[in-house]
Structures are given as structure tokens and as C-alpha cells.
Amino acid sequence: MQPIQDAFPLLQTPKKIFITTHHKPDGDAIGSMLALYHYLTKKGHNVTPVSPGEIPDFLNWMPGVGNMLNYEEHPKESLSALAECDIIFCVDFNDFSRTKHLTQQLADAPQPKILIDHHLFPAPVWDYGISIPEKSSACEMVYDFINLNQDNKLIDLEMAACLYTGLMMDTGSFRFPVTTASVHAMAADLKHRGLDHTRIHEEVYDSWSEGRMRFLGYVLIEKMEVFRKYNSAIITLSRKDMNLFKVQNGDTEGLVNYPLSISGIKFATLITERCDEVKLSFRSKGNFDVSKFARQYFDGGGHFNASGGRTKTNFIDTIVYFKKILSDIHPQ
């Protein structure tokens, strides 16, 4: 994979961009797919942006989300924007098989690929590239890819709101310890422009329904489990839980993270069963590596402190599975 800077005489005059991230995207990787959509287009390019499949409702707010294509809803559109571009951008993510339906068509599409990413071991099929796994999200790796550029000037308020919104919620709302002093200085770029965080936080965080809170509840109560000795707890959802509360898409965001405000509670483990898999969610404090962890055991991988995984054992047996893990490894 070349600089990514090798891969600016491609963007000197106008051209088609097809921009993607990975399947069940979350704030940051719709935030730097958005806010890279809306500095390309105002370098004069014709982008086109491409989520894999749905995205939370929480974001919908997000300036762009309109002109974005949904692959699940819209696939004959996708591929044709694929087929047609000059140039595919990839954000978030490191492998193509994280944008699940995506993954032969970009293996297979001649066009240059570039990658903007912050996650362990890129695999070696990009073109042209940065990954920085101790960047705090893809949101800070596309400001300063504009910045590299010598574009600062041209953020405006939308690509303000994209940019933070990922940064925000990739750092814990500015609290885990990816939250560098170069991530304050971004969100006072940011601030200086105008940007209004405090709308920002109350579309994502302040806008449940009601029927997510009660199901938050559920899951405190009925679904999590602590393991003192072990520093660890999970929380384990069914279908049938889900289904219970009629869960809607980004219902289970930031479900792994309560644990973690236990007293003591250094690993936390979120496990749902989906149609065709079961999918974890890992994170931890301190030294404990749920990268390694997620690589070794379920076939994933992430960061340091936040990674997930999957396998196509049935729901109760990967419980079974996990709670024997966490008995040998005993996390710190």
C-alpha cells in the first residue's frame, strides 16, 4: 500500500468516487464516510456514498445521510455506482469482508482503492492508504487527511457535525484513552468554526424512545451477569429478547459499555444472536488486549480496548464457550 499523499495527483481534476465502510456502521463510520463525501464534493468530484446496510436511527440527522445509499435497500444502484466510479474510497474498517455484501465486488473492482482506517493489521489489498491504529477513529484520520491536503479552510459546519459526531462517539464522549491531545485540538477547529456540540450530543445520545430505555433496563436487570472473580461481566441477548422489545436497529449501541462503570469491571462482553451468527462485542480497561482476544478466539479483532467478533456456533453454546474462556485467562 502506497503513502496516501501518492494518491493526491488522482484527485487533481474531477472524478467519480465511490466511498464505503463496514457493514452495521456506527457514528464514526458514517460520520468520516459523510464528512469525506462532503470535502470531495467540494473539491469537484461526483461521490457517491454507500453504507452496506442500515444505520441507526440516531443518525439519521447527519447532513448528507440523503445522498447516501443504503446497499440493502438500494443494490442495483450500489453496484452501478461501483462499476462506474474512477476511484473507491474505504473508511473504517481493514478487510473487505467487513462490508459484508461488498466484499467480492471490491475485491473484484479494477478501479484504485484507498483506505482510511484506524484498526489492526490492514489486509494488503488498498492501493494507496493510512491506517494508524492509535488514531481515536476514522473521523480524525479524514481531518487530517483534508489537513495533509492543505484544505483546513474548506470545513464547513456540515462536515463539522460528520467529523465530531465520529469522534465523539469513537472516544467515549472524549474519556477513553485514544483521547489524545490531538483529538481536542480537532474538536477546537471544530468549535472555532461555529460547530454546535451540544446538538450533536442530544441527536445521538438524548433522542431514545421509550421502548430502547425500558429494554435498557431489561438488559441491566435480567441480562447481565458479573464475574467478580474475573473482573469481567456480559450481557447476553436472544433473539427472543430483541424481539420482545421490538429492537430496532442501533437499539444495542453502547450496550457493552455499562459494565464498565462497575466498580472493578476491567473486561465487559456484549453476545447477541443474529439470523445466521452469533456476534460479540468486547471491551476493557487498562491492559487487558481485547484485539488479541477477539483475533484468537472468534475470528475478529479491532483495538486495544474495543474489538468484536463472531462465530457460527448457536447461542448457547458460545455462552458456554465464553464463560469457559474467562475462567483460564483470568483478566486484570
Second form
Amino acid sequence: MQPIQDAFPLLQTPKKIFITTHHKPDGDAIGSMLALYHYLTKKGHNVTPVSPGEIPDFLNWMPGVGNMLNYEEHPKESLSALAECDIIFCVDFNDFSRTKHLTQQLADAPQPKILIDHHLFPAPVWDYGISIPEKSSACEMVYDFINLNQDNKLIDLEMAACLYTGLMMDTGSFRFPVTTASVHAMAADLKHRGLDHTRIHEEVYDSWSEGRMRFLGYVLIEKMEVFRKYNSAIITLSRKDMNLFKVQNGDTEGLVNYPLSISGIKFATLITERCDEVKLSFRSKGNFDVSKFARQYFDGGGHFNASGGRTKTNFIDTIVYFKKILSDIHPQ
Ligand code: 5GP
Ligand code: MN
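Rather than the form predicted alone that you just supplied, could I have the structure of the form predicted together with ligand 5GP?
In what comes next, the whole complex appears, and the chain from above leads the way.
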């Protein structure tokens, strides 16, 4: 992969640009994709942002969402945008399979591909790009990319809102260890432009339905198991649980973080039964590397303190297997 600066000459004249991100996108995925969309559009390009799937309701307010294609709703338009583009940007993921539906199409696409990402171990499939696992978020990296182009003054309130959303969400509202001084400096820069950070926080975190709040209560009482011996806790959600509470897309967001608020709990896992697989989300405080854990046991990856994985083993057997691993490895 050549440094991202080497791709700048490609962007000197107006181009058709396709941007995508990972499946089940979060605020950093959509925020970085839309911020880049606004920026490249301002630079005179014709840009199509494509989400591989549905986005959660709490991100529906984001500037530019209306110009984005959801592959699951519009597969034909999404694929023709890909076929017709001159350049492909990929943000907030580093392996084509993370897009689920676009895996093969991206692999087969002949156009130059540019990566902007902060996950470990990028697949060797990009022509140009920047991959820095120490960075808080893809949004911070899009901001750096804009500055590298000496275009800081082009950042408007719409771009600022997109960038801030990913920065806020991927740093756990500025509390995770990835929250560097540069993260705060970026937030300050956005704030100087008139960013309404309170509104963004409310849109993302205080827009729950009553049902979602009651579902959280149920989950914490009935579905969380704490293993003091292993400094760990798990939350297990079957399809039946989710149907009972009519759980919507995005309603399980953030659940995995709750056990880490218990003193002494260093490792939290959410095991969710999906139609075609079982999804696992891992979070840790301190020195337990959940990225390594996800890679080793659940075909996954991510970051040191936040990762995910999946398995085709059924839900009940996955829970049994997970508990066995826990007793074998004794997370500290
Ligand atoms: P989440 O638990 O929120 O789905 O994911 C947490 C982090 O782990 C995110 O940065 C996400 O990109 C990464 N992640 C989640 N699932 C997978 C996976 O199956 N494979 C890889 N490589 N990373 C994942
Ligand atoms: Mn991210």
C-alpha cells in the first residue's frame, strides 16, 4: 500500500468516487464516510457513499444520510455506482469481508482503492492508504486527511457534525485510552466552528424508545452473568429475547459496555444470536487484549480494548464454549 499522499495527484481533477464502510455501521463508520463525502464533493468530485446495510435510527439525522445508498435496499444502484466510479475509498474497516455484501465486488473492482482506517492488520489489498491503529477513530483520520490536503478551512458545520459523531462514539465520549491530546484538539477545532456537541450527544445517546430502556433493565437483571473469579461478565441475547422486546436495529448498541462499569470487571462480552450466525462483541479495561482474543477464538478482530467476532456454532454451544475458554485463560 502506497502512502495516501501518493493518491493526491489522482484527485487533482474531478472524479467519480465511491465510498464505503463496514456492515452494521456505527457512528464512526457513517461519520467518516459522510464527512469524506462532503469534503470530496466540495472539492468538485461526484461522490456516492454506500453503506453495505441498514444504519441505526440514532444516526438518521446525520447530514448527508439522504444522499447515501443502502446496499440492502438499493443493490443495483450501489453496484452501478461501484462499476462507474474512478476511485474507491474504504473507511473504518480493513478487510473486504467486513462489508459482507460487497466482499467479492470490491475484490474484483479494477479501480484504485484508498484506505483510511484504524484497525490492526490491514489486508494487503489497497493501492493507497493510511492505517494507524493508535488513532481513536476513522473520523480523526479523515480530519487528518483533510488537513494534510491543507483544506482545514473547508470544514463546515455539516462535516464537523459527522466528524464529531465518530470521534465521540469511538472514544466512548472521550474516556477510552485512545483519547489523546490530538483528539481533544480536534474537538476544540470543531467547537470553534460552532459545533453543537450537546445536540449530537442527545441524538446519539438520549433518543431511546421506552421499549429500549425497559429492554436494558431486563438484560441487566436477567441476561448478565458476572464471573468474579475471571474479572469478567457476559450478556447473552437469544432471538427469543430480542423478539419479546421487539428489539430494533441499534437497540443493542452499547450494551456490552455496561458490565465494565462494575468495579473489578475488566472483560465484558455480548453474545447475540443472529439469523445466520452468532455475533460476539468484546470490550476490556486495562491490559486484556480483546483484539487478540477475537482473532484467536472467534474469527474476528478490532482494537486492543474493543473487538468483535462471529461463529456458525449455535447460540447455546457458543455460550458453553465461551465459558470454557474463560476458565482456561483466566483474564486478569
Ligand atoms: P462491535 O463489537 O461494536 O461490533 O465491534 C467492535 C470493534 O471490533 C469494531 O472496531 C469493529 O470494527 C471490530 N469488529 C467487530 N466484529 C469484527 C469481526 O468480525 N472482524 C473484525 N476483524 N473486526 C470486528
Ligand atoms: Mn472506528
